[in-house]
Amino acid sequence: MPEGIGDRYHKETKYYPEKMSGRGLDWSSKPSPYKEYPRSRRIELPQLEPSSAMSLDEALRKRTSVRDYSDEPLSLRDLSYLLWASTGIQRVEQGYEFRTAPSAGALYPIDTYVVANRVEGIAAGLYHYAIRAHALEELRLGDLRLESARAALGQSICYDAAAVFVWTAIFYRSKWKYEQRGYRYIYMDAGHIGENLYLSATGLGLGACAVGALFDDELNRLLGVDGEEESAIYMAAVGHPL
């Protein structure tokens, strides 16, 4: 198979012992790990109490990709827990806010958006997860099922799900420290978050299915992001299994 851009990227972002002399970081330009929409209506999320309990061992044994969903809506309490469990603030140490999923350098380049199709207590539409406030920021109201499904290469699970999680990367957050190798860490970070969602959804008796096949430009337009400084990289459908 001919060498492609992915092969070249992998080669050109390798670390070598003889080339690991440290470079100085410009701490004044370190990006914030939080994105906010200050002009958007903010919806406070319920306290972090899951509606059911399951051991980690049981969740690991039961975890599977669920693609068929009932019409039952997702409770706002369960959505709140899923958001926190996948990428919320877990603890504060020495002034640093650490999250439930690990991130290279604790730079947290991933942001979370939710396409709410059937969620109790909020209107159908697009929301951004304001992590520090543990709240939703209302970006766009309306039935977005068809748009999200089309952006996911026509996969009907995004139309049928109660909610669709969309994760974007704000690339400079990671590139500030790791330069081009930062892209490797960004996708690792997204994978950690996706697994947290799978396990927390399983623990709540819900079903989830991650989606990596997506039309980048279409999904970015749905979110209202530029696709360059910030771009959608990963999705997941969530709902009550049939």
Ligand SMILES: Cc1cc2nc3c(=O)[nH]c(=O)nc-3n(C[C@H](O)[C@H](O)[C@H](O)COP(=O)(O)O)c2cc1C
Contents of the next structure:
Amino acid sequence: MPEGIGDRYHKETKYYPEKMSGRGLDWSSKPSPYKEYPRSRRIELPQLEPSSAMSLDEALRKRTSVRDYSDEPLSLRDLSYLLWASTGIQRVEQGYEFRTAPSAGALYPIDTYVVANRVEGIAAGLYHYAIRAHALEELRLGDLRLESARAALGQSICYDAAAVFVWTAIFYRSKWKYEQRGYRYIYMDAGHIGENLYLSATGLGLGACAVGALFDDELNRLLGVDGEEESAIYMAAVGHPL
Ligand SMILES: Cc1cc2nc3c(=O)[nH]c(=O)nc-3n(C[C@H](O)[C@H](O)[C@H](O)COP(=O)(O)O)c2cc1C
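Given the form predicted alone above, produce the structure of the same protein in the form predicted in complex with the named molecule.
Next comes the full complex, and the chain you just saw is listed first.
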């Protein structure tokens, strides 16, 4: 196979002991790890009370990619828990908020959007997870099942799911410190969040399936993000298993 951009990227972003000179960071330009939609209607999410108490060991043994969902809607309580478990704030240390998933440099480059197809208590549509407020920001109402399935290379799991999580990367949050190497960490961060979602969904008796096969620009249009500063990179379908 001829060398391609991925091979070159990997080579050119390697760390070497002799080249770790240590670039000073401009703390005044550190990007905020929180995106907010201040003009959107906010929907407070219910208190965090997981509806089941499955052990981590059991969830690890049971986790699998679930692609067939029943018509049963997702409760807002379960959606609330899934959002928190995948990327919510779980502690504050010296004034800094840390999340359920690890993140390189605690820079948190990943934002979460939810395409709600069948979620009790909220209308079908597109929402953004306001992490700090543990709330949803309503971005667009309507049946987006076809649009999200099309953006996922036509995969019907996004049409059938009760909700679809879409993760975007706001690249500068990581590039501010790690420059081009930051892309490696961004995708690792998204993977951690994805596994948190898988395990928490399993723990609630729900099914999830990661979706990496997506038409980037189509999905970015659905979200209303520019695809450069912020781009969709990963999705997951969630619902009650059939
Ligand atoms: C990065 C990534 C992307 C994936 N993309 C898709 C996808 O687009 N469609 C799909 O049906 N499954 C997708 N999967 C799920 C894998 O097919 C699945 O994890 C794998 O077959 C192992 O099965 P298991 O998750 O049940 O253990 C993806 C998984 C990962 C980690």
